[in-house]
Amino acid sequence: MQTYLHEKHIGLKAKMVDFAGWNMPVQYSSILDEHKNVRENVGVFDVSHMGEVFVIGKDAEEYLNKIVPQDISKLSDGKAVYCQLTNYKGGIIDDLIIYKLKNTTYLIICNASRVDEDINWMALNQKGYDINLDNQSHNLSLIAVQGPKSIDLMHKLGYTADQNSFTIIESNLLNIPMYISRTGYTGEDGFELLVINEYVEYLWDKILETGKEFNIKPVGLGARDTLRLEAAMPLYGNELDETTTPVEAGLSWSIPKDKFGNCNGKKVIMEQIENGVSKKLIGLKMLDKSIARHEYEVYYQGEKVGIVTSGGVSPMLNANIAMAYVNNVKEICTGSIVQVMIRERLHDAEVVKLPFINKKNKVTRRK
């Protein structure tokens, strides 16, 4: 499959790869340059492969509270929340952002690789609720504008709103009807612009043209992955899957303890919050030049204790970093030294706090 910006990527000489069935740009110049430019200036991403599902109807709030452990009743119009779509055992089918647009209309952003699974699970849980599931994934395009200069670029484009993080507004930027959310997947301040397909090429061109004075660069999936890794943001299929609960994934902060009613997997999740879990997600900084990759084994004092979920180079730390699930024992803590098995040799790594870099994605309204 191709996004509506496919020819734009080809024109920019992007290296294209298959990702979840989509032909997507992995890089335009270099992953290092694109990564640093997002941290220091501003980058633009085509993330139109993501899924967009609208939940509409008088039971929408009650229904969403059934399928995610977050408390959707606390959302007011224009607010968003990060959450997980959980199965009956508390395992994560996908991680989502849910936006309350207005009244009984909600928007769910799904991972590209999980749209079909999400829709199927949502439909299976729909019985008894007066709602409509409207999958608009193939009719909408999504552009992310991320970095410290993203706000300056948006103002230059005519954006005049004053939004907090995790909010969404309906707007007519550049005379294009769109939803603008203050969200992203980089750890930086930024925006995501959701438009119908016919407008996205014009919007992409205007962003790149207007962004020249802010040193904008188009950014591919390669830097998107290194950016989210530095910010310790989980990736489905790496840190998250249907056998891992939000508590095990270190996402307890996203689960209100005072939520009323039942949701899928609530019993397991609440028992884990109360009694603890057998595995935990940790950060690793390699102590040599080796790189820990997905599914490499982790050892402590000669015994296998876990597995790497994501790993690579941190351009901002000039170090090789990784996240890993390990046995939840007190001996493996910040400052501990563990080993990663790489090509049949053990390489030392230090356990470090997550995230690896300070996030700058929390913004509040100007006073």
The other form holds:
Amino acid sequence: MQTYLHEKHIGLKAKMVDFAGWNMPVQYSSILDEHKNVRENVGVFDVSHMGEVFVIGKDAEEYLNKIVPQDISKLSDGKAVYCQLTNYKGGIIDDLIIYKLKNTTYLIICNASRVDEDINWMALNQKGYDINLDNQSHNLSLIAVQGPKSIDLMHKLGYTADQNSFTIIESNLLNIPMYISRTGYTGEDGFELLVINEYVEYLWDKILETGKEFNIKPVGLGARDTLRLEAAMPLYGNELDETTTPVEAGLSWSIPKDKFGNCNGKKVIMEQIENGVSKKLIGLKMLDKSIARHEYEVYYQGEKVGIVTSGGVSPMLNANIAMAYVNNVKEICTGSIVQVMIRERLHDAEVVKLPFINKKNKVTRRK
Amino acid sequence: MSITEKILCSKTHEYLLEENNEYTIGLTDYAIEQLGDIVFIELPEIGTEYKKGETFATIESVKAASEIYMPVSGKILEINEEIADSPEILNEDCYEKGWLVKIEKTGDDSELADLLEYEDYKEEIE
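For comparison with the form predicted alone, provide the form predicted together with the partner chain.
Below is the whole assembly, all chains and molecules, this chain first.
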């Protein structure tokens, strides 16, 4: 499959790869340059491969409380929340952002690789609820504008709203009907713009043209991955899968402990919150130049204690970093030295706090 | 004569350069282009012997680790210490400065049969 920006990517000489059935740009110039530019200036991403599902109807709030460990009733119009779609055992089918658009209308943005599973699961859970599931993934395009200068670029494009983090508004920016949200997957201040496919090429061109004075660059999936790794944001298939619960994935912060409804997997999730879990997600910084990658083994004092979920380069820290699941023992904590098996040799790594980089007060509001 | 006119290339994108009976191995510009930003390279120990087709080094781009294979059998005589320290050199110049190892060729010339001249290699991969 191709997004409506495919021709644009080819024109920009992007290197294209297959991702979840989509032919997507992995890089335009250099992953390292694109990464740094998002941290220092602003980058634009085509993330139209992602799924968009509308949940509409009288019982929408109740239904959503059933499928995610979250208190949807606390969302007012225009607010968004990060959460996980869980199975009966608390395992993660996907991680989502749910946006409350208005009254009984919600928008779910989900992973491209999981749209089909999500839809099947959501339909399976629909019985008894007065709602409609409307999968608009193939009619909508999504552009992310991310970086410290994204706010300046948006103002230049005519954006005048004053939005907090994790909010969404309807807008007519550039006379295009769209949703604008203050969300992203980079750890930077940023925006995501959701439009119908027919408008996306015009919007993309306008963003790149207007963004010139802010040193904008298009950014591919390669830098999207290194950016989210530095920000320690989980990636489905790496940190998250159907056998891992949100508690095990270190996502308890996203669950309102005593306030979520009777969702799928609640028993397991509550039990784990109370009694703890056997594995935990940690951050690693390699102490030499080697690079830990997905599925490499982690050792502590000669024993295998876990597995790397994501690993690579941190362009900002000038070090190689990784996230790993290890046995939840107190000896393995911040400052501990563990080893990662890389091509049959053990390489030292220090356990470090997540996220690897942390931008404080990242959402810039109007002054 | 430019360097690409003197090299032989494998289908796994290594090149072999022979000059005055000295053999140098590296990666083709096509390989580097495909890999993107090179961030780490693991080179073999001097003196190690490898057969044709064996993995003798690993190169890491931002995206992934890739193995590098011997285009011919040989013994490692010299490794390029400079690229071990600054792997980004490979992105700038994979022939003059960004070579990987120098070897003593230990196999016979029949091992050269499946290596391609640069122009033929380019045609093959396109």
